[in-house]
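Only one chain is shown below, in structure tokens, and it's the form predicted on its own.
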Amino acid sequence: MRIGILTSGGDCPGINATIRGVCKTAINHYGMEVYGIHSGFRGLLDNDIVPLTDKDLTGLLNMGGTILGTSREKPFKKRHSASSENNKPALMLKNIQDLQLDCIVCIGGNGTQKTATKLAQAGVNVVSIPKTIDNDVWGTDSSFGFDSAVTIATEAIDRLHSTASSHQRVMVIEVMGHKAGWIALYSGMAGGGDVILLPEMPYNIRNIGNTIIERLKKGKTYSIVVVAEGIKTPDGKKAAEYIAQEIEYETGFETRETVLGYIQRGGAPTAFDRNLATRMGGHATELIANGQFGRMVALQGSRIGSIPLEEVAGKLKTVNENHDLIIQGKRLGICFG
């Protein structure tokens, strides 16, 4: 079998390690002959494509970001206008066509597995490996990079807790996330938030400002705030910036924010997002040599498994206010919003 590969949507730790898994085992256990489709779906439209041996696959293991580089190109979206813009779900199918190739594994996020969706309903062999670091594709327990995402994030917050002891005052950290609070919930509760927000939960600011205020009668003078980014504020207000200043002015205390930003999305994943990715790229590469198309790879418990696309394609996981680390984390005193 001919396989091609490609890398669509943001980076993030992990993507070369399942690079490395679905390549080394379509190589050398099952023989088939693999190519690299570089910058994500555009790949497929200017035909910019490369085979890849086992000897390109060294060192991807700890590498961050991708070989293959990636793109947000979405060849299914309809324009407006009747310009060859539109015609680019055929280019694509033509070029797969020409280059005779029997599966194409789409490793991205959720614009990812709705374009892999649409390519299986076109009549291409897709399997796709979910990638984010905000764990919020649908049908899989977890996605690699998210625990590379909230080690950071976590080490994080745990240096502003010397800043914010030393100097007495409320350090707000904003971590990515904006549907899902996923990163938020774990950093916050591994690194001993005071104040969690999540996109998926309401907040009163009164609320934070009466949390630190009681924390200061119990004699805690700093406390640390975990934003997501995607919190609603007016006017579409920076989260970290709007919750700082609005705790200054409710609570008179000294607060200062942090935007964690793309450092998460970079460098080595963790060791268990590469078990993860190598697990997950072997698996899509069993379903290929097994003839299952149209699924994509997901975490299920632990079981590696797969579940159909039309299934994934279009739908979030989101953070529910019953997980069971919000219900332990009220019970310890943190609050929610």
Ligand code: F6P
Second form
Amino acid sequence: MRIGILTSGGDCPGINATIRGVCKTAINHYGMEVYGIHSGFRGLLDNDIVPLTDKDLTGLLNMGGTILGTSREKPFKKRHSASSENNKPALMLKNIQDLQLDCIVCIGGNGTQKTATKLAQAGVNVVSIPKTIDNDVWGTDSSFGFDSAVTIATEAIDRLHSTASSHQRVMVIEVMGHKAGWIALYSGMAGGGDVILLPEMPYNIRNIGNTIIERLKKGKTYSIVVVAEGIKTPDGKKAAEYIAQEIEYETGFETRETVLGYIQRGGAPTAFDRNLATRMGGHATELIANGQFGRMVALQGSRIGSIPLEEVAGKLKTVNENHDLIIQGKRLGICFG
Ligand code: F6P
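For comparison with the form predicted on its own, produce the structure of the form predicted together with the named molecule.
What follows is the whole complex; the chain from before opens it.
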């Protein structure tokens, strides 16, 4: 069999480990041929596709980013001008046919799963693997990239404690996560956040201010506030900037903000993400060998399974306020807004 593999959407630690998992399993265990598609779905449009051999796959396990490159190309997206017909799908199908690719492996987040579903509905054999630091892909307990981003954010939060304590300040740190609060919840709890704000839970500056002042009354002269980038703010203000201003105004505490940004997407994956990537990559190749297409690989409890792509497309996995990290956090006196 000849399989093509592409990586699409935001990059993250663990993509190269996944490419390694798919391709080395395909070549060594199933005797398949593997072709790398550059820059996500744009590579299918531009026919920017190269054969991958075992030699190309060394040193990938702990390498950040993606050797194939990525893009946010959405080939099925309707064009604005009604006149210009969107011929991208037909072009992709022709290139796949001309190259005689038997299956396309799509590694990506929600946008990628949606495009992969449309490609499958157009008759292409597709298997997808969930990838995102946001952990917001529905149907899988975790996606690789998430544990690495949480580890990076937690290390950053740990460092804020000493500077906050030395200056008796409130430190606000904004973490990624798009519209979901998974990174803020997991890194906020692991990093000892005193206030953790999630897009999924409403917040009130008065409550936040009271938490900080109550802490002061107990002799805690600094506080750490962890904010998800996707929280609601007036006029679309940046989360950390807005919350820091409001806290300083509400409490009179000297407050500073840090936006962690793309550092959460860089560098080597954690051991957990490397092994998750290897497991998911290998399982994707097994699905192809068994002729099971139109499915997304998923972590389900302690096992790796798969679910129909149709079930995933268009859905978002957000934080439920009954998550036990939130329940336990509240019992510790942490303010969630
Ligand atoms: O989806 C991953 C992510 O890092 C989000 O957390 C963030 O909001 C978004 O990508 C940033 O998008 P871009 O890489 O296009 O700036």
